[in-house]
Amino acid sequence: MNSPGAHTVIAIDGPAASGKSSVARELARRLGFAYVNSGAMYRALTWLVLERGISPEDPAAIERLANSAPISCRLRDHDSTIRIDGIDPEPFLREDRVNDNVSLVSSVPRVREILVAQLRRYAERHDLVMEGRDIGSVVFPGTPFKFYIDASPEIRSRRREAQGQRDRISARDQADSSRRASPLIIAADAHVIDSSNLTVDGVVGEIIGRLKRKGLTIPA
């Protein structure tokens, strides 16, 4: 989905702790594009599910909440923000309980329908660098600018530990890749970059080189 006249979307996908968030944010800064973190939206809804005392293993209850909860997604200083049920959930999005349950909540098809619609609205008014797990495969499959950032499981586990988080990387990979709704896959036309031994600047530089070859104008 990138209809004629729509703004430019650069899709950055990859598994947990691959470095995609840091890369996407820096790439957006260099290009002057808006940065959108799709994962924050799924984490926000997961946080609300837990706050409401709903079991992450009750898809029917999660669907009812997703249908009724007011979700507001906007940009502030070229950075995506979310308010859910009138609350800014940002301080809670990296809690262990959210880490442990976001894959379950994200696997509910109706959750993905609602949040994908919200993500697509960003492109109605802005050029975007959007990162997530299904941006190039589901959210914006028509964009010609698709990148998949990966790293070895060992490197990704060390990165999570350095961030003070305790994601079980292998379990998260399995959950994200095997869910029925929008699983984590590498889009057929995505350019894959292994960030294991690269800095953020190194990955961004490779992406910018690829964008130039594809004809995108890059600011000096």
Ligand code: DC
Second form
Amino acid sequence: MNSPGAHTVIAIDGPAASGKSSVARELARRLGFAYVNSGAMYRALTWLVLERGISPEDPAAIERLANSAPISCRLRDHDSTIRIDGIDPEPFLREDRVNDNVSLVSSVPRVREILVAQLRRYAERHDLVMEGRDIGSVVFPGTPFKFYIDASPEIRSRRREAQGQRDRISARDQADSSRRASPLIIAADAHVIDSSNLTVDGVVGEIIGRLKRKGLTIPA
Ligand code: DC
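Shown: the form predicted alone; wanted: the form predicted in complex with the ligand:
Next comes the full complex, this chain leading.
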């Protein structure tokens, strides 16, 4: 009703390990909306770049792969799923090498064009909570429901460690915020929430309160 296409989109952006995935997933569950993790698509393409032996520093080769790679995104039980090159890349998306190279691959403009088009298609048929870096600024700039979830760098590093991952999040944040093609920014009309001292339920509660005030009907 309030966003491009006939469906409602709630945009959740923020830096790495800000807690936005847990928040977006729980919010989608509470609203009965589909949950879409856009970062997983950039990770899937990065995984394929590495599998094919393409250098993540070769934008022309990445662009060729992005133009030809069969990548499809669907929903299963309200959750986004990906198939790339005929396989489900989910088990590989958090590999160290993917963490290390995803910012480089996602800075290639043609990669963004292709994936943004795929992401927009979800809203043709579903109400969505979509998380990422440019959802409120580029993918669905018309939605009135934009949130930017942040947390202190220390807390974010600790969260990644607790997940057992090696992820140089400050390097990723720097690359994601400074790239030329749709960098991570806080959309002018986004509501910013610092999750450093909040639980997932606390952040979700704050978002739901704001959605209600903006007139969205929330299931009991
Ligand atoms: O949300 P995440 O940490 O899994 O995202 C991985 C990377 O994907 C992130 O460092 C940058 C890229 N990304 C992006 O460029 N745009 C998005 N909407 C989502 C992720």
